[in-house]
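First, one chain by itself: the form predicted alone, in structure tokens.
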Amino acid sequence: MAEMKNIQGIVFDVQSFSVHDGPGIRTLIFLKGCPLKCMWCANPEGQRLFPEIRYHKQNCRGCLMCAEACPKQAITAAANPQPGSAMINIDRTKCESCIEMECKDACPYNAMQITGKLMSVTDIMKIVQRDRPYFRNDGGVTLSGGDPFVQSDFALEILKACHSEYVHTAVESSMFFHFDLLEKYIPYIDFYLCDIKHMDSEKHKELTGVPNELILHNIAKLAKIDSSKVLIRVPVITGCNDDEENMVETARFAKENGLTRINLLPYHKLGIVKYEQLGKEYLMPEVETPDQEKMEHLRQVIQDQGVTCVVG
């Protein structure tokens, strides 16, 4: 392997054998820290930069031994706790500050676990040789997150590392970052997955923090220097993006930039429990998951732009 800077980043996830996040079979690395809060977002866990606990009601017994271990005291037992409820309180503003996390070791029941942990360069690319058979010809490593420009010193030497052993890149990416960012990631990245939430920049904002004049700039800077590599996906949320106007739209600007593709994720719920283990409130308790007719039914109409959809 060609010499590289063993850098060290924090990573909250790592799944071998994806068929979903760039050709072939992949190794998806997921970084923390991402610079978007959307409200039906699947991975709340990867939204802060730093490690974070994720208290697992279900394996607590009340013992107390975290709270016990606890530098911060912010671990108190719960008030009258009911079955099936939190038997502690955790009260995670004094939690930002610390390093440690006693708490995760004092506990005999795996109640409280450490989401994100501290791995170098050298440690994913140990990963990354191991799954390398599975590859084949068309497969290869994705950065997700979180976004992983955030890490980006750390998200560069993986790239890298990759490119120097001629393994295929891919990076999920929100693209809020200023295009001098990205510039010097564009030797290394093979291939992107944008998403792009709403065509409306008022309702971008209300839906994830930030406007999105800047995350279309950047793909249509991208599209222009090799539309091949650029993959436009829409998460289809049922009741703030999922009208015919916005699908148009989003049709409309993957033709002017030479993007003949897009891909329809559908809404679902399977991160709502990890709101819950990071004490987050999640703000979509009611939204449903667009059923297959109405999927269908957006996907014809942006194929009506002349452009291919994709669901899933």
The other form holds:
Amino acid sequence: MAEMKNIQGIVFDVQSFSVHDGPGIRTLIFLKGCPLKCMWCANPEGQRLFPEIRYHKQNCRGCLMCAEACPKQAITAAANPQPGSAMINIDRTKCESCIEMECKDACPYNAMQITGKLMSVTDIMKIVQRDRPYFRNDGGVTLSGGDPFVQSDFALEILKACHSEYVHTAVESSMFFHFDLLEKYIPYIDFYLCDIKHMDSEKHKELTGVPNELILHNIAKLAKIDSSKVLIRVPVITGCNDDEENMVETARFAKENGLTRINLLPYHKLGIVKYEQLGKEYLMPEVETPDQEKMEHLRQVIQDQGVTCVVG
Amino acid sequence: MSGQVLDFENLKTLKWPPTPEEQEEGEFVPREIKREPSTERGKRIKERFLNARCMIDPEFAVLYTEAWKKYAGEPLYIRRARSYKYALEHVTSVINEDELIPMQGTRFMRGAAPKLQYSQKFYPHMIKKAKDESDRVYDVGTGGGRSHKAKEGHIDLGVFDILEEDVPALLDACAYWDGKCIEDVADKFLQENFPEYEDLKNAFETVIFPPSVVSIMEGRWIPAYDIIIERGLEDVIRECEEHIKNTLPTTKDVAEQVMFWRACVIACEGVINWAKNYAAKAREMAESETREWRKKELLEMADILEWVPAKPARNFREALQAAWIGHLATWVECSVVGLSPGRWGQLLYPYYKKDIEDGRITKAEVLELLELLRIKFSSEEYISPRSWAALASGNQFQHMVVGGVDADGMCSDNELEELILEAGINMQTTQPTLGIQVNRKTSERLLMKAAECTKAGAGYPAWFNNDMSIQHLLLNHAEENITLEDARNVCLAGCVEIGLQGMGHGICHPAFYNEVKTLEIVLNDGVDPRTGKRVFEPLGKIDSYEKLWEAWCKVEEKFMKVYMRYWLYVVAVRREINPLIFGSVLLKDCVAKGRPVDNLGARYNKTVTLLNSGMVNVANSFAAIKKCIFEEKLFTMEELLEAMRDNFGFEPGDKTGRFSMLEQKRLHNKWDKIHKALLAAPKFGNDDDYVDEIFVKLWKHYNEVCFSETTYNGFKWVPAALSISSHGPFGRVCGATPDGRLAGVTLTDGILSATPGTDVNGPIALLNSGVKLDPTEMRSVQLNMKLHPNAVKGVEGSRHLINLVKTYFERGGYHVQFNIVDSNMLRDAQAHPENYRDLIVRVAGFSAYWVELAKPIQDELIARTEYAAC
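Previous: the form predicted alone; requested now: the form predicted together with its partner chain:
Full complex below, order starting with the chain above.
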């Protein structure tokens, strides 16, 4: 057994009793950092690698204790705060190089919260051990993010540690990496959740910031090794990738590569509030969550191609 | 603790996520939506039930009082039995439209019959609509859904109405019992004889315990329904006559036996005649009935009632009717809460099986009967002072259970038990509440049906660890030489308390101990800050954690003992006024021993001590004080006390009408840093040993105090942990606490639940904190979880739910129950109660109609952490 390296990484959330990202009852570990920048991203706090401040304006009372404590002078009072609006301005460019984040402790109201916490593999495994009895026969650990492979060594060590403890592992990745980089993970992963956001590379780039060739190539290669371990997921985003043609293409791609199942996930808006907290702009135009009828139709389109399709 | 070991070599091809069709493989069908009664009849009756006004019906009480006067001078047991018989024989028989299982405790669709011999002062008080101080603290039913139009000839008493014409007779009867009822006589007896009477009064006044619960003092047992179903009451009469014939009253003790047997004969005759009156009523109605189908039904009912409860039941319908009569006859004899049917699925199964095999009844017909039965159980309300109504939300806690094992320890699940759950899904009423006793042997079928029922959202069934319950009984009743077979016949009596089917002693303490009030008294040197009353000698300066612990132990021990001792005096008086006769008939081995349940007649006579609320707040408070004041020295005890007196700068809850920590209004910033530090201190529910160890230690102390005192039956008390809804009213009389809780805010519900919003490490951490308290020696512990419906969707979701429960139980959990609702929906229901008349939620050990809950409890339910399983 390879010796475990107790390295550290930056984790922005750990969720136990998760049932939507892999089989059984699972513990989800969200690692920070992502090579993609999807317009609809529901976990924008996962995009950047380093810890960030999430400002909860509803807690803020404008006392400016944070401004006083800030070593970068990044915080100033808002000019004309209205009820319900932010009481302070944060210059995020100054924050980027901050490691102290003293504003968090200075705030008496928990308005300044940090997303992204330094954790070691041992810390993670403590939680896995805690949750493990609940995994029973089919559950396990899912590494998610962001994209867990951005923190490449950290992810690898977690996966290795899980396997040496006989814990089932799943990974939710963008797959936007050179395959040589992915290879080292393969022995330690039992299930891949791979998003295909669009089959057209141009469109893919528009929506996510990167083209799709590398992603599709990687999925095909993983499928060749063991197609039963690979699940294609498509986030269905109204007006972006929800046309029949894209579904048909996705289904064909799956079929060509021996993948028999596609999971459609309807777009939701639960992440929008986080953009404001992070001082980020939500670039997605205002669209509605696709309704049940629409999802059922797309499911049928994929089923017609001879690929099993599950919604939700 | 090793988890399941994964076989990497032979991993089955994963089919994840499963399609709906794949989920249905096997025979489990996702049916999250279905929640309608299965027949038109059921729908009509449910509609009538939901629209029925709750009525106070004094008819039985007035008749009982009349007879009680008439039979003055007879020996007590006989006077009791004759009065009971007289009242039963003279109450009006009412058979409701459409119903198939007749007989009820009042003349109304939904009603309560007063039991004036327990206590009566609050009736005149209610009728006069006088307001007293406790009304503010124990406000109940403010959800808005009980709104109703004023009716001609009705007097509106809030939750209940009473007919104007019934008032004079009720007031007359109340006047008779004034000074003679248990409450009044006990108070006099206590005043004259109880050395700690002053302490008792102080504790009532400061709400260390709630006001008197004498009005509903009986309860928490499961009658031996098999006696009335399988033997019939004529056989009981025969047995009593036999005993009488063979016994000479040589001593007072033996003479009492003879009187008891005679009383049993009289009581049984009363119940038989009561059923016969109903049979006559059914025949009379049949005569004028023009609809042929209904005529036939009425005549069938008459036939059944002329046979049972006198003779042994011959089929399922008769057995069910007999069981219901047994339940009802016990219910009307005393003022009882938590009279539980227990394992009817086991008792009735042989009749069910035979009828199905003989083609005498269909599964659909049985399902309909079980659905109608839910309305019968729900229609019988009880009435109590507003204080208790708030503490228990008026719930009857009639617990029916499925699962468990038979006398040989084998899995005993059956199809009838599945139908009981199915009826609970279709006919969503709060009574009887359902439970499933999960054993390693429990079948997947029953578990899946129970998961489906849980997901129907009404909060039942609650899930119980059957192995743990059996262990508890073997341990606790070792003093009474309990047999393994009897211990395996465990069920639930009340909301989460372990009970024995037809063998265990009733009459418990239905009172609660206010742990947070105790903490306030400890921190304020023996003085209650709300009333300014000194209730304990000065405790000295608390300048170390050890001193805090010592002071705590002293005060808690003192008042717990005051309560336990107080209760002995009450029961002593009760024995002289209202010994149970019919209740004893249906309890093994009272008739055989010739003793009523009150006098060691039951096979097992150990009893449960008072319940409790707020221990999590105390544990969190201790952790915060230990960490912030004595370890990190962030501020001093004096500063903390000052901050608490000032409610940490917030407006008190009774001014804002908000009783959860959400949406509180801050007045100034002076205490912000202290408050933040307190909130940041370790909190129970996160698998953090720092605070969990304190929690366990607090409970150990509580249990030790319980074990140190003797019950009115001469045994050690059994500790039980359960809050029902006392955390609402108790919270309202307590100021801000060191856990960061603000004044007036509802205490933490249940026993192993985390304070809303403080369990930030997910459900597994919460469960892990819970299992650190070994519940084996306790009658109950309790854990409430709120799950978002998405977390348990579909058949796959049911399996997740079952896996969650199973793992929790394997790790030592005793009980868990779920609210599977979306918090947003609850908020909407609070704003628009008119749209949610039949929404049922789980409170602490019971399910209740949302609109009938008081606002503090509603707020607390919304604030409970919801696990969304993203």
